[in-house]
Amino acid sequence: MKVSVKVPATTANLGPGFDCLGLALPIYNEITVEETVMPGSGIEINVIEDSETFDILSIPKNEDNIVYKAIELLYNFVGQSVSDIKITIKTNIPVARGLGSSASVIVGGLLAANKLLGNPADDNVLLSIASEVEGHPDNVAPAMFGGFCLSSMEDDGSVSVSKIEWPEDWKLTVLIPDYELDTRIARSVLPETVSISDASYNVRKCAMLINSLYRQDSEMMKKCLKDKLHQPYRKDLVKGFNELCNLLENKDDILGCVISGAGPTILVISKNDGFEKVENEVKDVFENINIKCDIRTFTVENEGSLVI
């Protein structure tokens, strides 16, 4: 038996939501995990490359994959040790860009080892495992659940999830280069401690957005995709990043401009047709950089994950 499950690219912080805030998007990875009816096979872990800028020799074919982690503490939960297995991983969603791979390859695996299993861990113990493995849960709430989410790691180590309703007229606009930035490096250039001015600065602005959200207001909601955590210290590690935010200010329909999760690409929130009036402004940023770029303008993807 087999089971495969298709996963939405998500992105994530929105600005001011670090670590909480995720939104998912409509590329999507597809994982699939069989039994093996050899005993004795052990682990087989298969790649194929549907992306022009995936690194296939940058996931690992063993005990090491992210996958093969989350899948154990899975069987671990119910009590079991894992059979031999075969993951096949269809890729899609460009490594290292800030777009949520790692988790979309997390939450697949899980459902469908879960779906072979008999379905006995509930979604709060999947977004649990999920999210250990992760090591966060703003990427993998999306991913499950489709559109926005607004996510919490408890200290028990469940998660708290709410997901609210993103308006139709709102664009979302992904600007993925051609080159990576690891997380671990885009993490390294954060201070370990901030000043209570800008922590009370981004709950504001969190605040904020939320509510702007509620009451669908594009006015309000140019006024919260500010931070002080996070962007200050990625900006110089995004290349293009200064530049577009500022020729971006005060056009009109282009509601912010913030880094996708830990980065390199760039999300553009815009209004109706906001976006393409400017894009061939955006383009000539990333020309006059040297740096290619793929300009991808989408909407919300509110179904999340797939068992197909």
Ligand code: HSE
Given for the second form:
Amino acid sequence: MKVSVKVPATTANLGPGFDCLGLALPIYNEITVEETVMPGSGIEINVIEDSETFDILSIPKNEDNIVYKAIELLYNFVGQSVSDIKITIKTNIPVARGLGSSASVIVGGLLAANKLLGNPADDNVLLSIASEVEGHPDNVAPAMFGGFCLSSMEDDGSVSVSKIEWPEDWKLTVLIPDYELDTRIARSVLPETVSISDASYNVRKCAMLINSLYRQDSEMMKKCLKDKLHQPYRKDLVKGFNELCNLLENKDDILGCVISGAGPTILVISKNDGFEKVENEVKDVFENINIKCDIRTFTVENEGSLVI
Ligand code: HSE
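The structure above corresponds to the form predicted on its own; please give the structure of the form predicted in complex with ligand HSE next.
The complete assembly is shown below, putting the previous chain first.
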């Protein structure tokens, strides 16, 4: 028996919501897990590239693979050990670009393996295993449930998630550059401690961001997509970010410009034809710094993972 799961890309943080806010985007990976019939065949991991530009060679094909690690934790949870298993990852989400490719394959592997085992684990267990492997829940929550998710890893390792409606007409444009940024590097530049004033700045921006979503208030949202906890330290790793923030500040119908997850993709949130009006100027920014950039505009992905 084999099970395949389609899982969306995600953009995390959205400015002030470091490690707790995330949103699903309609780009998908497909993860297939099968128990191999031949006993003793061990682990087989195949990666199939669905697009041209992704560095699939960097994905480990042994027990170090994060999908395998997540599946092993699930098997351990039900008191079994993984023996002979084949994992096939069909990638369409760019790797190491801040678009949740690792969360997507972890979630896909877990959902597929859980189905193979007869669904012994509920969503809470799957979410907490996925967050443990990923290190934080902000990508895995929307990868599982779709839409905009507010998530919190609790002290006991459990994860609380709230899904909040994202306005259909708030468009999401991702500016995906042609270089990778390892999340471990993007986290290593963050300070151990921050000032109380920076922490307080993010708390109020994040609280108001949630409020603007409930109110679907784009004018309030414009004031909320700001951050002092991670972007100031990462901006030099994300080429063009400063220039874009300056360009897009106070433009009509542009709600904000943030680093997508740990970068290097940049997310621009707009409404109406806000992005179309500035698209050529955005392209000029990347041309001036000699970076090739794939620009894609989406509406939110609301379905989340799907067993197919
Ligand atoms: N919240 C994470 C970070 C997302 O910013 O490092 C990337 O995995």
